[in-house]
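Here you get one chain, nothing else, as structure tokens; it is the form predicted alone.
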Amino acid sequence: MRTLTVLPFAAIGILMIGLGIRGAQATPAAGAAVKAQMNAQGCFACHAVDMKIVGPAYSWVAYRFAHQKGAVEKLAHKIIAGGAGEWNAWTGGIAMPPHSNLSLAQAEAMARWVLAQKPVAPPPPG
């Protein structure tokens, strides 16, 4: 059963990077399948697109990678290891659990999914 969730996601990101697309933009679809997959490992209940839950907004998130050679992938390793300490001043310090249970190529398309986020600077600390 493992195999065909993880068969979806890796066509996707392997469509995404073959057409040169950087976010959920490169269909609906594509945007949906990976949008359903953040909700299924719970991403959102800690995460918003605009505003801090207990992690930082992913628009904060864009905005902090944009432009960063290597973002996709530095993402992709955080989501599935987990970790604390690059936002420890909105977060307080709360970690993020890992997600080891996702492939790779699940996590590269979630990553490219804040990524395509519109980029927002984080508001000061405090």
The other form holds:
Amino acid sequence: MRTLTVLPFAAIGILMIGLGIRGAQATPAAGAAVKAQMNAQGCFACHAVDMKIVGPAYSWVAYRFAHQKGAVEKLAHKIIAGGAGEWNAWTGGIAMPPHSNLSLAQAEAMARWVLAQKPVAPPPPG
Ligand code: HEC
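Right, and the form predicted in complex with ligand HEC of this protein, after the form predicted alone?
Next comes the full complex, and the chain you just saw is listed first.
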């Protein structure tokens, strides 16, 4: 009888430990996987985290969209469709090319990765 009452709690405990371990490992591993995908897509040819290359630094994007509702969706659509306008003062009006081979889920994961970078205010354009 005693074992019967203890068993469900033991099971829940083991489940929680299991989820805890997964939770601790999933984030960096998932982040690395997204970064690898971005590398394969050539994102880092035009973007760096901490400086402008052709496109804005990802840390500037994280700053501009920090706490903005719907930012993941907005950026994911921009990554897929491409376009200019937001960063013209820094880029001279160059457009990001479309990445229409990406699924919405892939683009959203990339947008989340960008937004997870340490936010840095963009320097004055010029
Ligand atoms: C050929 C260069 C180029 C490549 C390749 C490129 N980008 Fe961009 N990206 C840009 C430019 C230029 C902008 C600025 C667009 C603007 O002014 O609205 C930009 C803007 C962005 C933004 C901010 C959008 C906004 O509205 O503020 C994100 C996020 C982004 N890129 C992510 C990506 C990801 C992820 C990839 C790879 C799948 C990628 N970029 C590949 C040039 C590029």
